[in-house]
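Have a look below at one chain only, the form predicted alone, in structure tokens format.
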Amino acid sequence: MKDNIKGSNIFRHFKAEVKDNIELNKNHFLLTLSPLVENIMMPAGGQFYMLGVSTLYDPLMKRPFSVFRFSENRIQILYRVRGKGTAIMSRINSGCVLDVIGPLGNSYPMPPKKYTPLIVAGGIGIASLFSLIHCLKDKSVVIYGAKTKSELCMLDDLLGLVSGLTVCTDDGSYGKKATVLEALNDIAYDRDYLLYSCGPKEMLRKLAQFTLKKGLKGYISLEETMACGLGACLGCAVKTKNGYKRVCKEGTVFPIQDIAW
């Protein structure tokens, strides 16, 4: 898959090597590759690249993975096991060569001048919002939140980002003893805030009552399951106030009050 800008190919569909696949915490991983073509397109915070987790048949399917940090010769995945291709990608070694189709899917749009970005990640909804908090720094207010500490991840690079942030687990086992909802409430609402989100589908759910409620606008980014990623097969469609739209083509960032929940 080749993209042709200003009269160059630039590759969408290329092979990596593992340079290093790092156990954070529990099921916590952080996946570093290195392309091996040049002209590769660059991410942006949001979008998700497809990734090979094995040279076999078994799984079949490639996997979603939000971009978490990138540079020119390296992309970050920070990824959670939570099934077979995700348990069989945390046992890949440094210099495996893996199959990448990406970046894929839209992305955060940048905020306005007059408003001040209010990130709230829960779990490892940080993987997609972390290179948007890299970009912004200081500019934004960020919460992060988790049912524990062992599901927290990255927090000294979060800390040497942005001084805004409020961390936060449902068993107090670090940070605030709160939700991320219960720490919104504890923000003054005295700034034009706009909102970016991603996490689990429940909290964001919960997160559009409380903006339309507050009235606030923003956007999340939605986790689903994805056979192709590429707009072709519509396992990720998801209901809209507009129809039916795909994760992968559409999305995977959606305005928050969009979704027909």
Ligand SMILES: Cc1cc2nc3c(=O)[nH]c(=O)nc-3n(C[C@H](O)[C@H](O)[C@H](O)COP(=O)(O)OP(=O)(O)OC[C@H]3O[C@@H](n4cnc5c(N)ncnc54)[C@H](O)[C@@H]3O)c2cc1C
Contents of the next structure:
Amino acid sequence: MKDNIKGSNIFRHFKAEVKDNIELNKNHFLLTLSPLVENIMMPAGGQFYMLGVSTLYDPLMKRPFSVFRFSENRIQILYRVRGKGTAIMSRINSGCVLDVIGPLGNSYPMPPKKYTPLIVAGGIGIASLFSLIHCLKDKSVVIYGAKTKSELCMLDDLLGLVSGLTVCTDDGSYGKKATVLEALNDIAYDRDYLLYSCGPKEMLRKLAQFTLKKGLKGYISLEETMACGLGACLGCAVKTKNGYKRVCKEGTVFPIQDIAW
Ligand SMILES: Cc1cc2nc3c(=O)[nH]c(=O)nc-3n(C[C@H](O)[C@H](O)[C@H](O)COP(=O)(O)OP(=O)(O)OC[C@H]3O[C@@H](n4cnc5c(N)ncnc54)[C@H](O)[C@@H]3O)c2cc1C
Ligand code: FES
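Write the structure block of the form predicted together with the named molecule for the protein whose form predicted alone appears above.
Next comes the full complex, and the chain you just saw is listed first.
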């Protein structure tokens, strides 16, 4: 199978008004932005935006966020509060105007016909995979896992999209008591699956070992700490079997077996 990951060098720097910033559950928010420019580019599944979370100079750097959903010129970002920037973001009210750059990075390639997409989301990794799930709907098998129930997001939307959805939590507080890796073991590998995944790095590393063992192919989206998001600072470089690659520019999506873990 040839890799058909598409990248794009076309992005825009624009202002966007906050329409909503809803707290979904502990530490998770859904931000809706309305770009204050005409005809913004439609992002592809897996692409991201750099968001200026403060109008002050602290934090100075923009933060990267996946496009959770894009419709009728509204950009939705699903995010988890991690540190200073996202804590500031969680307090932003409707009407505020943010600085945005994007869409950036490459995107998840669509699966060739003979493959069944097997989508594995760990925690907030669901934000990056949601638009792919939306696009593939019932053509895909989806595993979504988090540590505990309060870290699961947008479950009703997901249940309405895919019938083949397994939800699991490490502590068993919702769905199957299992990690996504354990849930993967329960799948009957009786057809050609193509894996798509985003989540914590350790999960992706174990997933790479799993795919090697099972002879599966697939793609992962990496979430490295980013400074520029534009390919200039080299801060997001990761080691691949073909040398170092910038996650913001040559990624974020890579064939899973290309990464030198
Ligand atoms: C391409 C891309 C898409 C992303 N999409 C989303 C998304 O849709 N929703 C979401 O909630 N998060 C997403 N992230 C992660 C998000 O960018 C970080 O959580 C955010 O930058 C943290 O900023 P902060 O100021 O709150 O935390 P900081 O104070 O900067 O850091 C807090 C902690 O988070 C770690 N951290 C910082 N940046 C990242 C990062 N990029 N990835 C992993 N750990 C990080 C730091 O090492 C530190 O431990 C994405 C990251 C990338 C690279
Ligand atoms: S974040 Fe600067 S090169 Fe990727």
